[in-house]
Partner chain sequence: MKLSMKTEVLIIGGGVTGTGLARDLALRGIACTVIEKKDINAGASGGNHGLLHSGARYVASDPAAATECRAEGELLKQLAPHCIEDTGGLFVAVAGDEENYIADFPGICARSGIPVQMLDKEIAREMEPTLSNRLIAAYQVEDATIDPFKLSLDNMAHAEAHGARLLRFTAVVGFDLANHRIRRVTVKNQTTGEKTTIEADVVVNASGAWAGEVAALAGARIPMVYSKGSLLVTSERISRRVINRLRPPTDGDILVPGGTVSILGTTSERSASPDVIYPKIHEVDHIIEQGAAMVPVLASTRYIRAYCGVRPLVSCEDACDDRSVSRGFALIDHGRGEADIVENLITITGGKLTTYRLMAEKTADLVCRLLGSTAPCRTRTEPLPNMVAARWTEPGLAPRTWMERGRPDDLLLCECEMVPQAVVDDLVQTLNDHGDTPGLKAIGLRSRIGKGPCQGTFCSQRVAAYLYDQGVWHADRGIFELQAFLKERWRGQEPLLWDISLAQAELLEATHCGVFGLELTPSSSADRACGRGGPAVEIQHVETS
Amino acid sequence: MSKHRDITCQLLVIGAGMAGMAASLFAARRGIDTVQVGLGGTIPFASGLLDLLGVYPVPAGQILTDPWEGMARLRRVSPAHPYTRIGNQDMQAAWRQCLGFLAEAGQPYVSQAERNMQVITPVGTVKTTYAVPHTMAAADDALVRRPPCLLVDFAGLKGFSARQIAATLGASWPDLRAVRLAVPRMQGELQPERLGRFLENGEHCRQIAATIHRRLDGARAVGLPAVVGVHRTRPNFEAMQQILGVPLFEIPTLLPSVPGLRLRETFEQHLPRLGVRAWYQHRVTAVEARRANEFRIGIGRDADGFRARTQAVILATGRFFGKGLHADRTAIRETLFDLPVDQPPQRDEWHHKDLLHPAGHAINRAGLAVDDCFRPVDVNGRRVYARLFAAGSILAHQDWVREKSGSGLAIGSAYAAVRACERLLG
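Assuming the form predicted together with the partner chain, can you produce the structure of this chain alone?
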């Protein structure tokens, strides 16, 4: 490691997923000198929808209309759930700041105060979520009123069939039609990201909108795959809506998704402007805890790199896909600090034999147990490091996939961790 490039900071956020991004945002807003490091590849593997709490209790598969009400019940029943450690006020403040940031950055999200929203998925199911990109807001209303609606898809976009959605929803939504368009000048396979970049061009969007308009045939709403631009989504989407004259909404595609990509690129571009020193596409190569309040973290693309000296760390490295956790045949480990992982005693208990079992899989509730300051604790409940915090899906006692709580968990725990960190840094 070359010494002259070593850096110092108050807080190092490890991870560039939703929790890492949110933690950096909150820390920067509070004036904490923050460095962020992480591979930014995982946000596009989220749908770009921001969940808070969609299902509770999980085994009953009860879909929540009001996430706050569900959360209140959850806190009564599950003392170990991360949500129990985040107050409603903090949670609301976290969302306000996060959505405010996205709106300022030109990617506004839409949410209802005390109600979950709904969107259509590419398999024709209805997904309950909390905040949706402005491009998907009209789906919520369309799902309530079910007006005559035209669903559009693009030839070459694999795994997205407007006809499938129309057929699947058809029983309860009578006038749902499908049309397939050939994207001008593009042939063969179209990955969502390629299509998204193609539709950065407003002219392309207008041409497509004009063609859809000619085929409306009485439709009072239009849905199309979530590929309308990456950065210029807002103007292009508004232009399309204007041409169409009826509500337009995007439908998520298979992953990696364009709305996820928009989120990632928005964070990556704007966080440095708020003062976050970001090292995206870099990984942590070594960690060393010096005394109680100093960590030395190696950062690099490969073995060579530099070192960051920091007073506090927020660990937002995700689960197995994000590589925050790793499992071999015998046990689950935390990959950077080798923190104690709360987990089922044996591999037999990790997964249910039925993929879709209503209770979900036990391994998904494994992770880092934390104290009220979101600091990882050992089996006896003692915190491991005074200034090491954890946020996001790496936390134990939650099942974000089944609860539909991924973003809420990321944003809420990041907020709580940053607050605790600020207190401790003094």
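After the form predicted together with the partner chain, can we look at the form predicted alone?
No partners, no molecules, just the chain.
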């Protein structure tokens, strides 16, 4: 017997990744009665950086300073790309709402609006992105000015070496020093999440900042791994920076990352406060009925199941990792509604022989083709359902990994789908 009663709603969002979270946010802001269901999502397996468009054209590997100019070129050259269905005005409105929500929830992000920013990666390369956690913002300025800088890591923290970062960047930034510190009251191998939970305690952060301060020796900036707490990041980070007296910035770690956890837990804690009825760690067990103006969807976790009756659905289940798509020996299929998947006609056309082919592999662009309202369509361009929408990486004709466009794709398509859904719901 289920402990949940069957429920009704105007909109059911399926998926708990960035597209699902953004869709739930935009729907709640518009007063749409929204239910969200999804498993863990991929947010913790991301760096916490929010890309818009970092590389275009992809085969040339051209890194973009201005993502908006890059999108204008992309729309001219790739008319089937999802970005061609999202105007700049809507994209900018979507980002304002999303970043505003994160700021209100205590995890502010910083962007330069008209240009991409740069951050240091855990292997010492430089990554271009659009919006960064406030804890990483000072890295953008440091990469321009290249001041004397102290890079810090912690004994036992795997996958992060301040010495390696300094060595990789040293040719272009000679005044980098690396130091390794012990974390008081922590022993053995450290995982980023474990250390991040430990540094929720402000006193622990202040002790580490005092230790770093004694090692500054003329450094005018400090970088350290992104582990300064999960929920109390802002006050703890600001306290550390005040003790140091110089700009401080976090550097992403290997995955899963603490900034990714911050992002996920911020959405999970604050979306219900906006009225979203969320069943995280639940999955869709069945699509039981599909009518003109209503879907009946089975939802469950283990033996605990119930049904949702909804007027509309936004499908934000991701690709293969999120199990929105599944590939067998002959074809790629969509796993819940059995929607048509735009894909190469032959299995041997999915991949190039060269693993690192500059243009990527055709399978990376497979997914759901949609109309201008982000409703999935069949091979003839006819919509499959009037009130079924799709958002995020499940969409066809994009390669978000190589384009460095994952968050922009998620946020922009979610915004467009919610707007279209609102119009249909009246």
